[in-house]
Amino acid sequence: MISLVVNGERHKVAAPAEAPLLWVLRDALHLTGTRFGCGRGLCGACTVLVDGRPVRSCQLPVGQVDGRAVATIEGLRRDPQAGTAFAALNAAWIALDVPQCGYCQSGQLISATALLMANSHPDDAAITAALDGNLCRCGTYRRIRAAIHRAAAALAGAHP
């Protein structure tokens, strides 16, 4: 049995230690907001936070997160560390109409949340570095960047 803390709740799952975290989240815990994209850790659709850091869940064996804290898109709003940044990002995402098809957006938001938790005033270079590997086939990168800047301004108390 693998013991996980996902979105603040303890879970014990019967899964092989080498099973990808993504499949445990989706199939055992029914948290389907984390997407399967490429299965190789290259597209970022499967990004989750593990102990506050963004990781590709399709490449991370669930045995490596035994006892660690995992946050998915479903739980970010109520996460004590990430919740404020995620709420500002979510508002900016909506205000700027960021998603087109939306498939990549959970991974984009997870990575952007981790960025704002580590750097409250990211410049364009920091945003590019933090979201490198989070692919958007619709090409909404300019809106994603603008939303991150808007969220950072909102968190700083400025009017976005």
The other form holds:
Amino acid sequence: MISLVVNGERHKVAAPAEAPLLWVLRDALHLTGTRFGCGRGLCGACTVLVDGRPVRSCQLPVGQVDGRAVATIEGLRRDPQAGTAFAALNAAWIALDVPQCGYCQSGQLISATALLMANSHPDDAAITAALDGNLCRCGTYRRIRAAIHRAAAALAGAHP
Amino acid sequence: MSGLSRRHFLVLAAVSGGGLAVGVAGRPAAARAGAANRLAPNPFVRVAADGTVTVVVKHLEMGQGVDTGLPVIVAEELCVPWSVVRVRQAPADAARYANLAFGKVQGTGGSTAMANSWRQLRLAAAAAREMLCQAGALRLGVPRAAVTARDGAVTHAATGRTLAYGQLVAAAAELPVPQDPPLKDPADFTLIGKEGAVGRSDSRVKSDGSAIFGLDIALPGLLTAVVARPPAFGAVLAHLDDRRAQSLPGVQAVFPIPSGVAVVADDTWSALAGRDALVLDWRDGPPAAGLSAADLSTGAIRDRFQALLAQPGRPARRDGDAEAALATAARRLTAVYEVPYLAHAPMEPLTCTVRLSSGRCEIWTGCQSQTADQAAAARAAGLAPTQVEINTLFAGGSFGRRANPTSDYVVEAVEIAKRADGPVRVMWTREDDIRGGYYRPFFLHGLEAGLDGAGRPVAWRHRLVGQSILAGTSRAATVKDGIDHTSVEGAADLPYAVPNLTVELHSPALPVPVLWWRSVGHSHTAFATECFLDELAAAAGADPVQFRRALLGDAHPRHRAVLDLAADKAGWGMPLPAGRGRGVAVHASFHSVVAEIAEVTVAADGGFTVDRVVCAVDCGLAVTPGIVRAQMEGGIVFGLSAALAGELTLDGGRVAQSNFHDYPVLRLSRMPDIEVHIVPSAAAPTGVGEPGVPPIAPAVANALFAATGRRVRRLPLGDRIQPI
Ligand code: FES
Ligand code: FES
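Switch over from the form predicted on its own to the form predicted together with its partner chain, please.
Let's see the whole complex now, leading with the same chain.
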């Protein structure tokens, strides 16, 4: 049994220690907002926060997660550290109609949330650095960039 | 972790969110008499007693925006605010939901969704609006002409008395359905064509993780399967040792199926581990199409195609006498262009979930060809097509891959479900996807042109060599006189005035499965024709935009309009610093016309970047301008990914590439600035999903020429051009 704290809730799962966190989240905990895109750490679709930092869950054996706090797209809004940034990003994503097929967007939003938590006023270079590993086959990149700027501005307005 | 309730919840959520549309849609009006608490006059529109409007969408939402663009038409004609509109995905039912551009089959593709639904949905919504107005007038005791529809209500203009639609649905449902209802005057449109009037209906669920894709379906007892597929096209399984796989915890069963060896397990990780534990001995199969494995290498294929380029092919178009005009031309140019095999690589790998029970086959997938998939699944399951239910989910992209005449991934899932001990979801890994075939075909284009003394083209001969997509499929009948129109589209309809013009095709057979890939033939014909035309312009000493304008003449006003608009917005003709260049391409596809102008910077070592792309599109009336722009941007990104780095190579029938490290797609850091300009138009809407793709590769290649004087005639371009 492996003990996990996901979105603030403790779970015990019967999974081999080498099973990637991605499949434990999806198959055992039914948190399907975290997507599978490549299984090799190459696309970012499976990104989650582990102790507040973006991690490719397809590359993280669940045995290494023991005791660390995992946040997925489903829990971000309620997350004490990430919630404010995520809410602003989520609103900007909807306002700018960022998603197309939507499949990459959980990962994009998680990477963007981690960025805003570390840097409340990212410039274009900081956005590129933080999100360059999140592929979008539909080509939503321009709106992703615009939405991050919009969310940062909204947060700045909220907390002058 | 429990258990059943959570799973049931997910199933219900899946069905109500993106799943099956059920209910009275489409039943004749008489059948509902007396019991209606909603108005459902046709298969597409339902108005409920609470005033909400449900639009049944017959197309697959794969990112192109049909779940927004089509409902907007209904909201507009029905005169309701966007906020009351709900969207349902249609069930598989060709009688009600056929794609009018495809005939009698239901499916999505060819950038047809808006064009084929435009009039159908306007009429469907207008019929509902007329019935509501009629019911309102009756209740108010005034003539129909005295009331108007606005904001989800019927209003008596003279007195201001108003009845909400919801109050009228029961009465309206008793009325006959008008067959030819009046359509709204476009001058009165408040949603259609209006910038920012509506937000995408799917933005919310796609921004919080709750959107349901194929892999997210939960069913009681659901198993997961993966398939070990042949490592090379044509390879056959000589020996299978599954003892270790069978002994792994979680693995339920291992068995051969026509497409490989299936591993069925309790969960995904166990299935993947089981597949890794298989000991498989694959051997080269018997020669197919007269070819052995050694012939299935990129170099051998290129050599074979080169040899064909030297021979006349089947004529796809013949104007005048190109051979004679070439022989007497003042100047002759020749060039060979080459494009590689490409995988679609949608972000969501293929998945399909199947539940078989007696006399019933239920399927959940991002389905693009409901009628074909229904028939193929029925054959595989030994059922009638009406016994197959398809729940069309959101697709995480497709780009053509899910619309396969062979229904390969659906049939495979049914084959596995037949032997599995319960419902099963079949998952493709990225490696399965990249190596699984159904590629954009490898093509060679041999071009030869003659210019007269004034630099005007007098002869053009274009020979194409590449596999036919349609030959050997259920749609082979559309191949006429040996010409698969999907091979020559964009080449045989060259818009430029050249008096002596020949287009010829060779369609060699190869045991590499090929398929339509976003923009199909245009994805390679535009590269060859628009680059070669640029070569002619350079040879004639002419400006590339002016050269095109002159050859388009008055016969192609839409081409000229997008060319002029793009040139104007891009600052065409304004000087650029050394090392930078602009290139142009214009191309018509799917009844739309797009011009793109790319700007590149080339460093001293030949490394280059694409800095800016200006796009102008004429797609008729842009119903939702934001989605048109997104589709153009998306098409440019998709085309640029391929132009810069997309390539699959074969070695003895094996595909060398396997995942995003060696089949890269464009990242944020290489994203150019993109501007999209839409030509104002009142004409009926035409395609937008694909037409943004074809011009980008030639625009970039032409820009590299402008910057360096070097022609690149082979894709992908890479990230470096050899400096002169
Ligand atoms: S699925 Fe983990 S990075 Fe692609
Ligand atoms: S929205 Fe489709 S992959 Fe990003």
